[in-house]
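Only one chain comes next, encoded as structure tokens, the form predicted alone.
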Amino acid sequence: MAPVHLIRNLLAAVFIYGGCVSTDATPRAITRDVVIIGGGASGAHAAVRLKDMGQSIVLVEKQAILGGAVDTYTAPLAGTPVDYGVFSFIDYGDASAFLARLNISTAPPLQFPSATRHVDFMTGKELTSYVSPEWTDVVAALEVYLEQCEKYEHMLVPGLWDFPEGADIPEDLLMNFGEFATKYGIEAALPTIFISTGLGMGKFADELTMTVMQTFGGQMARALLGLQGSFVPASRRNQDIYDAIAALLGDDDVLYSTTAVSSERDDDGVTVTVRNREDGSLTTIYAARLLIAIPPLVDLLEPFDLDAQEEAVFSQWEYTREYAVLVRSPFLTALNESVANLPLAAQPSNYLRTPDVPFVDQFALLGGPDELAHPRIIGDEALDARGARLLLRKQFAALVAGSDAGTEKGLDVVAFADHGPMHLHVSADSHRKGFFKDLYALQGRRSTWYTGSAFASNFQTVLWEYNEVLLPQMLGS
């Protein structure tokens, strides 16, 4: 008898090529060689890679563009882009390569000024004595820091396959960071590393040094010593690396503004419905494998149907919700400078202490006509947009309300990301019982594979070199 996904094969070739019309009862059908979920950094790469790979492939979107949690608004006024959600790319891997053959020309990226006021959001207080450190010391410590992310450096990244396990693991990683930082004595780099992307994680103190490292890892501590480089595209515009992706890809190869509803999964090869949110239409897709590039959560994996051992490894996640945002006030204009949120015990120098979550990080004014500025706000797992929104409008009249800087308390919200969960990671207990072990065990399993940082690390060229290692043996097996 012939194989199943045979058969499945064939009738979507009926389908195809004999001019089906595609409705709900009789879903239009494709077959492709991958199917792709999720275009952000990991899958839309993986999508020009396995192409470069002779590989036939659909790639799924659930929005009407690629690029994920890179975000850019064009300022009306200054007609220029700003980015808020990805601000720079570190030079890793074949990062450069990647974007030569896309066309897309590099430039460094532009620095802005740090806060240079520090008020606690939650209470509007001003922190009057808190002394940041001075930068040489700032140098030296994250010279130390750089030492001791390069031993465990080829265990983290592009990917985790040789993370130890058990008694194994070194002790280092799985220690609280603010216990490493005082053991190294780096506290002198913690705002540095904090306010770049450690405040992903929240409380980045009471996090493992592991989970930090992968935040703010060696090739971080190495472009801010000036020891890697990193860019951005000439334009200053980051989403035309995605949009420069999209054309290479074509309308036919990526499905926007749709999601899966529902899949069938085997050693033979998969079969996933999805649906497009704009007309409601139904497609099913014929794939010998399948690459999920969206976090690997239960709850977003409904759809395909997890078996029990993918689900005993996936719910052991805990992850922190990040939102990019734009806001324009003339509070902030009058303030006239950035604004840091940082509690009253971190006065005068106790720089293991940070906000509480879920937070708002800083009001960081970004100049020009526009008079934009940038907060992030940072929460748990249970901080939705809504959620966010009003934290933000109530951390900021806490601010207005402590200060005497200008009359007018608006706040006007021009953009807004959601960047979903972010920075998955797990216990030390998890980890001792060889967490990455069992997660990487589920690649290739029912002829599913996984990309993105939950397998890597939080950073878009860290990934697109994951894929590099992951898509051949993904075509191997």
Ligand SMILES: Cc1cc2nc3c(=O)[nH]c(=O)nc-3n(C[C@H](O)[C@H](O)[C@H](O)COP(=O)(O)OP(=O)(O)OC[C@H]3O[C@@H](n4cnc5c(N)ncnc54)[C@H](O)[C@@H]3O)c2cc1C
Contents of the next structure:
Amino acid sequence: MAPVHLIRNLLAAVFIYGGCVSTDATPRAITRDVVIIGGGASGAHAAVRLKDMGQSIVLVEKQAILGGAVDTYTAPLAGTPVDYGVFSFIDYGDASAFLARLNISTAPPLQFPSATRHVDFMTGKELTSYVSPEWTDVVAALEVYLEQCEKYEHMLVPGLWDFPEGADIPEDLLMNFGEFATKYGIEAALPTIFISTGLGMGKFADELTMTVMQTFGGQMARALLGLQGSFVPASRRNQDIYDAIAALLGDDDVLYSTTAVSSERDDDGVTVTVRNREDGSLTTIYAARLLIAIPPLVDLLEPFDLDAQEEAVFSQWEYTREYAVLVRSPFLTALNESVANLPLAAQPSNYLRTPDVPFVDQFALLGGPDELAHPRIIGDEALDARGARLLLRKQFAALVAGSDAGTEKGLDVVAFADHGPMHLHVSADSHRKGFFKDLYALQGRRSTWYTGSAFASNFQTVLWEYNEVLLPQMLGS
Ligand SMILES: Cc1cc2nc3c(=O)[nH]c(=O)nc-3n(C[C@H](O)[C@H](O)[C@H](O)COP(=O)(O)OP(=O)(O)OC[C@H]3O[C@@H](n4cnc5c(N)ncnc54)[C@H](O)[C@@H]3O)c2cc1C
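Form predicted together with this ligand structure, per the form predicted alone context:
What follows is the entire complex, opening with the chain shown before.
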């Protein structure tokens, strides 16, 4: 690799981190077949599978552990794990075999507690005339939804290689989901779709049906209908999966607490300079290929010096932000039931109505001696972690103020996970202009490949399966 890469990367690193890196720091240099950026669901899985395929790799992860959206908290009194990020894994593709080779035995997921009370968290007013759909109606609606999902599944999962463009895109997929739900009479399924995974999109009735299908598609519908399995580790600690991957990879193959600061990419290979966030040390990685497994947003990819073609594609994304939280409050304990957020206009049975963004979805009581409750906070691109914490307190205060159950306002946030940009999606217009064709055309350009939910669907095991198709393509290129 040309030494000029090294010099430029070092200068860029000094420029970006001028205050904390001395100018005479010489980066350590390593050489690998593939450098992977991001050790979440897609990046960590890809690291294992690439090693299986005989590749040398290095995985660069911003956090001190692998696992991305998996958040496992150990409840101090009960001494048990509580997964407040990723909840369960759908049995899809080679997922079971992958866990078996990690020596992870599995068990069915526990039932997530459902809310028995509905309150408008903006006003604190209870929805006294709200009627939840009967489960038989939910099942019937999910069956109709599944039938529709199955028509398009081959275009959407595990990847969108065959997604059509222009007039060939089925009209239903570019229809707003609210309109689609009304067209097929599946309104009774909406509260279930929303509270399981749909809420991450914000106001899901206004999103495109294909975006909803990437977030709650055929697998989820089948899982809820008992037609497809799902599992968690038998330890009931989802982090065990990613800890097992970390152990398998070993310390030489993972750079923790590390992010890229600069890079050079061309058709002959890549040079990526990365910096450890704890000690400021630099490492320069020379690799034949770069696999990006973080959200492909222009600002996050700044160290990769995007060219005009890449920027034109990645600047089209819209997204939400999601924060997963565990709280404890005497008020919630006294309430003794889970309470979900719905606007008053959802009464008596307007299932298309969901809270305005940003919102706290619910306070789901998890039971046990630790008296934990689990809210999630969803916002648009502008909702940062501070704003999310303020919103949590504000909507909790409204809940307390509107209740007869007590005035105790104490709310301890015991765990708070920032999941960053989520649910990357584009407009119907972008789809008509061939967005996915343009996106996938970037695969392999400048020795750079991409995995992760923006390129596939928002499920752990679907991403693992996406890798099973992508990685051989990458190595064969
Ligand atoms: C709260 C929540 C609950 C979910 N529940 C489920 C569920 O129950 N079942 C399911 O199948 N799916 C679930 N999902 C969806 C699923 O987890 C995601 O689709 C999946 O994690 C996306 O994988 P990814 O590799 O694209 O990103 P992530 O898994 O988010 O991984 C990205 C990784 O990159 C790292 N990173 C970010 N920026 C940088 C950088 N600049 N340099 C280096 N590293 C960086 C991050 O720390 C992270 O480890 C859930 C998601 C969330 C947020």
